[in-house]
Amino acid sequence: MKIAILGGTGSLGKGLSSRWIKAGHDLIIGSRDLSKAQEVAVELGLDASAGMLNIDAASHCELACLTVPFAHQEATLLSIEGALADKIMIDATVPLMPPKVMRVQLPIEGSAALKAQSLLGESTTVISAFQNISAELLQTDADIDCDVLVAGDFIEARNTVISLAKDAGLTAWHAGPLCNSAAAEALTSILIAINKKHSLAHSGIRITGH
């Protein structure tokens, strides 16, 4: 699959990219800074031409994944106009609002993923995933002891993202409709608080049951 990582020059974008490249996917690194996108593409072992502006990355991909900080989510999505029509976009955005990142602060739309869906319109299928995974660990070959919650309004689109999570060496679960993304996004602030209070580096979540 040809996957565009929008805002792919950050740690989460590079981590997901590196794992999907190893799994055999065709990656495009998107950025608002073309030279930075090309630099990271080469860093990941790709040709410099795999680094593009976000609008071009969105236009050339089959599926996109947004990995920008919440402060840049809206501007990034507005900059790609209708380039993701009839495509899936994975939104990994966490609505952290520094300096109080240990407090849950969801946007007025209910979640960052719901905001993304509102901005992109119904022609794009937004799926929420990867908010609770350590970006630092994704950039290594380590086994990651944390599950992925996948929320979205269409089961087949969720299946696609669950398969991509498996390709990245992760276990993912159907977490219901897109409105449930609020729970996964809120968990990130809780995990940050746990890390600080208990001197942990990469706390995560596991789904258990029989």
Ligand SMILES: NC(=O)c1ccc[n+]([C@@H]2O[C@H](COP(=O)([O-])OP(=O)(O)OC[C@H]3O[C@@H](n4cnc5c(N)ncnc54)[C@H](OP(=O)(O)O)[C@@H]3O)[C@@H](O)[C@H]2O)c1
Given for the second form:
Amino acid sequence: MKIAILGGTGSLGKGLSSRWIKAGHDLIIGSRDLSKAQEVAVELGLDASAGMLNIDAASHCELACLTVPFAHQEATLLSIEGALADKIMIDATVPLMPPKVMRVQLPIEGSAALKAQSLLGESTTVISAFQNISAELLQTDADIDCDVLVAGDFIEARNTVISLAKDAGLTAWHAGPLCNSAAAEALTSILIAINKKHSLAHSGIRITGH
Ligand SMILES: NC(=O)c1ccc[n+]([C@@H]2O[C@H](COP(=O)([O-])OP(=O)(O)OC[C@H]3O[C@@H](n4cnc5c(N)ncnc54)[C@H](OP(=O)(O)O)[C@@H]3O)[C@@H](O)[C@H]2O)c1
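Structure of the form predicted in complex with this ligand, please, following the form predicted alone?
What follows is the whole complex; the chain from before opens it.
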């Protein structure tokens, strides 16, 4: 699949890209800065031409994944307006509001994913995922002891994202409609608090049952 990572020069973008490249996907690294995008593309073993401005990355892909800090989610999505029509966009944004990152602070829209959906409009299918996965671990070959909650209003689009999570070596679950993304986004602040209070490096979540 031709996947564009919007904000792909950052930690999570590099982590997801490296795993999807290994799985055989065709990655485009998006950035606000063309030369930075090209540098990171080469760093990831791609041709420099796989680095593009976010707007071009969004236009050239089949599916996009947004990996920018919450404070820049809106500006990034407005900058690529229209380029994701009839495509899936995975939103990994966690609405952390520094300095109180251990406190759940969901935006007025209910969640970052719902905000993304309202900014992009109905022609784009927003699916939320990966909020609880450590970018640092994704950049290694380590087994990651954390599941992925996949929320979205369309089951086929959720299936696509669950399959991409598997390609990245992760176990992913249907977590219901997009409004349920609030739970996954909120969990990140709890995991950050657990890391700090229990001196863990990468706490995670597992779904159990049989
Ligand atoms: N880090 C993690 O472990 C992790 C795990 C799960 C979810 N998340 C979520 O994933 C998202 C990305 O996290 P990250 O750690 O990868 O972030 P990051 O490395 O701090 O930033 C990612 C990219 O965002 C772009 N960016 C930075 N400032 C910007 C601005 N003013 N306007 C537009 N774009 C800007 C930059 O790309 P360019 O400069 O190239 O444009 C940057 O490389 C966040 O919402 C985070 O909460 C992170």
